[in-house]
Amino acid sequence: MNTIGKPISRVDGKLKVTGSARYSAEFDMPGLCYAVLVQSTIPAGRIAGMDDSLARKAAGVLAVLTPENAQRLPGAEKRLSLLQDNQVYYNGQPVAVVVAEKLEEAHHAASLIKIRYSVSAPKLDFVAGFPSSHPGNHNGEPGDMSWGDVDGALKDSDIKIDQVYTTPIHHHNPMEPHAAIAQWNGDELTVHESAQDISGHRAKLAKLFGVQESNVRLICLFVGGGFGCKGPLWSHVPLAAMAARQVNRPVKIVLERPQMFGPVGARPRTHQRLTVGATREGKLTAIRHEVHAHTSVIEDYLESSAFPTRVMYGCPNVSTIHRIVDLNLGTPTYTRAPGVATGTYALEVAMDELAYKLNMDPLQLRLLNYTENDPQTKLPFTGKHLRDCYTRAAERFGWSNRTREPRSMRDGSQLIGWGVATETYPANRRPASALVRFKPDGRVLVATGTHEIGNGIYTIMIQTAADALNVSPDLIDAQLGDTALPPAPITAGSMTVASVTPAIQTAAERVRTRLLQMAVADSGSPVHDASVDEVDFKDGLIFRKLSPNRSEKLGDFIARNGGQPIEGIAHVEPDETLKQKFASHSFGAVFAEVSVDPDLGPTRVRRVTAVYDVGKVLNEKTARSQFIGGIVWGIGLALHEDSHMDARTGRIVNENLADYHVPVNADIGEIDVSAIDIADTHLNPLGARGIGEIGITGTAAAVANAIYHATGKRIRDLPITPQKLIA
């Protein structure tokens, strides 16, 4: 059929804009009730003394779950908050649920329980905590790794640089906020829940409540974003869970929006000093990038800003060393392009200043330190088209027309700026299971257990079915988002399209070769006695190749073989000697324009050019979407996201989407974005990569870099505001 590739709209586009798609919170079931989180005002200590009585005496009123009465789950983890004890770690921490008839009685009862503390002294400072950090390590990768003489090289090199970068907490803010219903019947648990991993959270559930996986089923048809913090379980399902079991009903708890700064993770806080050496000519010599990052109290998490270094640019020698900070704040989670995104700006802008220190143009810096191979490892890349990136991008945007000089470029009154950063995201994919199967009414179905979270994968399901089958999309309905479906990884990391597209082809191939099979073995059939090879299936229709009009409807097939769907289910898994050839991993380039006004400060993005090396393009519209809305992240992480923490209390104080600042359209100028869609079958057979992330990953340096250009005034804190500038 050909239709990878094709700009197809989203087949679940209708659904969401009449309103027709039904998330994880517009469930309804027989007896539904509603559970809201009691949660802590302190950052340290633990729970003196609770008194719920007037709660439980409150109208509506069906169960108040404390540390006193909650459900002991023995192996639970640290860091999620389940009642199991009166400790408190962290401001905002859940510290009771209640449970009524009605939210508006559940509400009222919450505000009733009076708690006292014992407080003890937090760790909220930041950088007093530096002498006492310690290493981490990012799924199972080391944080510190280095290569070559760096103290030796840098003590050599002609030109340094040596300069301190930082980003602030990072709130995910999807639309959608958290949300979970959970029922029990006996001991089968059934949940509704904004999730990124439902096959994760099933297991964590079963081992939590010590029942068998295949009793717990997780039911996620749309989740209306994510950004990374509904890929981890966090602890308002389990206490969903704990509350319909107590109260032996159906439960709902829907974060509110200042709920989701706190318990349900954060992109932490980085400092990174970048020092990096070079030749006199351009030629990187050393760098070394020592990252520190928070963490909570409760568990280790590592954000991995050094990552990038280490595959950026060819450098012989080369240091990335990470250390956390246990702060008593939220665990924080993987945050959109995670260390990545906060990374690629340090080095970026390392980069960019590096450059005007040689005098030269900063794109050809990065051509000059170009390479073919992973730094790192050695080992080539299973595609890499950077190069190409950077020469088309270039040419779209205009970069020849740049004048060197800060403050050279003005327009009227406003100062005119360009930069440029180099993009980069990991690909990956991970083992996934797909059923297709043919309906005895002549559709398609296939399904597997992956998420929908805006990257149209409902879409892409279709269009790799139907290639595989040779059968019209419209004759195809794609299911995914439950746990009863064959399992998929997790939808994050940018590899759900890797992992998932693979075993929806293997399994289409089945059935087809199946229902093939069946056909010519079929006395009944006009392709009776023909050869598989002889065969063929398009649109409904089986038939010999030679003679297309000897045919028949697959509806009346299946019909006289029983009227039961015929069907394939593979369970692929990638080459896990790939890792030993190849290093693999997305690469683009990105061009910003900005104008800044030279006496107030404010900073308009004007324009954005991105080219992006990322496998081969599944769907040039659903892409295009992705692109974008990685380049509006950047822009937010540039000029204005900034989650502002009190120092005394550890509470966030601008937990609402109204001081809380994200890009809006009014703050976003035009974007131009393509791929050079070069299929890199080395990663899967379809040549695909994922594409969520990359967008994100230069961007903020590219903005960064432009507002330097403008001004001359060089902000290496994010975000970069308007009185920054004045200052």
Given for the second form:
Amino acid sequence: MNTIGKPISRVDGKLKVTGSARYSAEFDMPGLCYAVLVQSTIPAGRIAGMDDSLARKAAGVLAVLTPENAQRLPGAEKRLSLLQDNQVYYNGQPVAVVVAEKLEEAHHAASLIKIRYSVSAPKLDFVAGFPSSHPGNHNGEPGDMSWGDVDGALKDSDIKIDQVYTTPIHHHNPMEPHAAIAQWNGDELTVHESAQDISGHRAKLAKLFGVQESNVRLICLFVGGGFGCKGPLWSHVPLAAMAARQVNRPVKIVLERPQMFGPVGARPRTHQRLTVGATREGKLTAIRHEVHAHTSVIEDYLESSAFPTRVMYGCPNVSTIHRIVDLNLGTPTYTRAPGVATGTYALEVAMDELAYKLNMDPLQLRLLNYTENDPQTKLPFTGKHLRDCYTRAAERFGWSNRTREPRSMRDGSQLIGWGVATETYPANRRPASALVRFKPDGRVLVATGTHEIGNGIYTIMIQTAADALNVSPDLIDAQLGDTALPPAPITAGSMTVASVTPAIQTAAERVRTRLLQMAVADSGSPVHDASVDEVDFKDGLIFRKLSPNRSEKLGDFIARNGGQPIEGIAHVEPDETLKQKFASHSFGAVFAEVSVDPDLGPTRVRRVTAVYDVGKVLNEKTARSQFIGGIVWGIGLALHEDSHMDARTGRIVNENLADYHVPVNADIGEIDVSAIDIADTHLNPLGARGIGEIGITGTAAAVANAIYHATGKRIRDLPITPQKLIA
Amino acid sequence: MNPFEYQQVDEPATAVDAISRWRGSKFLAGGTNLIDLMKNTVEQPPKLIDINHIPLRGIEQTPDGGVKLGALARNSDTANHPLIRKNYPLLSQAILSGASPQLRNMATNGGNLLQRTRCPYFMDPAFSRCNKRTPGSGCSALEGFHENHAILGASDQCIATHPSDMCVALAALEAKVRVRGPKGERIIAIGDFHRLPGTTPQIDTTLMPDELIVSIDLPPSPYGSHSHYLKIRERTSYAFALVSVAAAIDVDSGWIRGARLALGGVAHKPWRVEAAEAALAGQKLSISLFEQAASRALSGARPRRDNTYKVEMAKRAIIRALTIAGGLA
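Condition change, the form predicted alone to the form predicted in complex with its partner chain:
Everything in the complex follows now, all chains and molecules, and the chain you saw is the first one.
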């Protein structure tokens, strides 16, 4: 089979568009009841008293969990709000849970709870927190890293850019809100949860409730979008399990849309100062990228905005610094290309500013500072074809027709602008396991505990197995999203494909070898007594290579041999020495055309062209969708997304999808995406690097740069709204 | 959401009778705003009277050459009706620039008039201070997040804006709202229908609690295609106006016989600017005239810390809308 790379339609597409795909809240079971969260209405302080007497008496109410009566969980981390004490650390913190027969009853009862607070002065002023900010790390990588002599080089630079770029709080807002159904059977806990990390959540739940991991099962067949917020375990899941234990029935909890703005993560605010030095010819001499980002007062999370600056350009003196500001807000977390989306915005706008100061084409400036090796470690990349991306994308976009001066291109009354930016995202891979099973009915099952989050992984799993086994994809079924299956890593960081496909390939090889060994040993088989090398398996038939007519169907073979499935399981670890030999990143080039109404302010992104170097593309169709999705989010980052916080209370005041703006169809013009498609086999056998997030990186900068080109106005505070453009 | 009674009615008299009997009860039409407000407990009616079965969905020409819009005609049916598209394109544009297709399919004309503000401090009961929600409690928006609040006609009690697009066009078109109460029908001019906040921001309109809107009557329009609804917003669809303008000009070979101008997103009600209209009447179409009219329209603006942009934006929007309506674009 040769299905890898083909534009195969999603195998779960029909299920999704017909509403037959079952999402985590859509399971029913006998005795199911409903829980709703009661949230704090103050940003800091403690609960002085809670009167739940009316709620307890309300119709249908089964239980009210409060800090007074909630089950004590000795291992509970402070980051989770599990009613273990009276402290309030942020507005919107879960402070009680009401369980009722019906959802409406639970809601009504929740509204009857009266809470008295003792309010403390909250920390909500981001900038005022800079002096007391502290360093941090992101996934174990240190926030601060420097090489060369930045101060010295800046002093000697011919040309210097020194600007501050800011990005607001973003909330993830997947279409499917967080949801969980928890059910206890003795000491065994089953949870249907919309999650990006069922294995991780299982481990945490087991620890919290003091049971063996094997006693906890998480199931998640589809994720209706996550964008990072379903990576960590948030409070509502253990709260559902606590409620289920208390009422001794399965309990469902689905967060309301406003509840998605607070207790379940956000992209933190960033304040990024970029100081860039260059020679008169445009060679970079120094970059200092100093980031302030907020976290909560209960847990550190670092938005690693300066990380892309460590890899993007050849520069002998670089300093990347991150400082975290504690605020009385919910803990932020990974959000669509964490760090890289916000960081490439700042870096790539600074590069555009530098190009203008040098009177140089911004694409030329990037080519001039191209690096073949990781600029810090000098290690080669596992594969880097960014130069081809620039060239191909520039040609497709028609970049050579650009006139450099701001406000020099028009279409009627509209100002037209063209902008460019570089995109990048690290290529990661983690250990993963998979099983491949030949079934007695002649079909093949491929399974691993990964997550279908819109990435098309059901389809990719089938393609991988089809090619590895020489079996038509029509004969293969995929199963995922269940901790009863061999474990896979968190679906995040664009690493699912790079992690999971090697495990599937190995499991497929094992089951194939096993089948052939059994066949040659079977006296009833047409390949009996041949050596394993002399036989083959293809299209569901076992046969001798030299006389393919002497064959047998897989199903017949299994039936004759006891009717039991034949299975191969593999656990595959990435080569940890790779990091000592190579740097591994995806790259891309993105060009944007905007039109701006100079009098009224609105910007329209008319078209975007991007070309990516992401290793081997496994499925042209699903890849295209992922690229486009990323670009749309990039446009949202540039123009729309902005969580407005009430500065006194830390409440988000646009906590709904009417007022929290993500791009709508009418905002999106033409999008032209393609990939260089050269396999990166250093990273994994298929040579795929993962493509989920790279589309959002760079895009906001390309749009912001295009707006500058159109208007001559450099807005350094996202999003770029009409009111900022007419100010 | 609180527990509530529910009753279906199928004629206006029964509706008025039902609402008179239940203090605090509400009519339910499209429900696109009311249900949201009930979910977050801003509205807690003890009873909903479902008026969707009352035959008030018609859109008909009236003997005087105007059009009567049934109160229960859906926004999308109204915007797409041939009579409206032909004679009142301003109204079509305004309706279609609001909300989303799904919401417009549910939302009714009467309900659109009764939309409540989207001020976040009104919408979120966790903010204890809101004079509109809890009279006398104060206003959280004054010193809070008020980027999208009123710059005209506000009071120190409330700086909320009226969210409707349709009503801005109705104000320019001088629609009349026909309502039925226990004592029969009366007509309220659209300009008198919505109120300014003053010291009683909890009262949005002059409609009495026991009155039912039965129709919106449009007088014949001399403006036709010499009109334009311009809406400036943060995304291309499904966003409330930062500023919107309904402009209509009665043009006679380059001269303005009369003009109507109303603004949205700037006040507690659709903001008709008669002073600017007067400045336009009898003059020759010109951009500089429109600039004068725009200045006049905003002369009383009182922006706050975060919404000063609206003054300039509104002026520019007026000039643009008049330029398009006047055929100078």
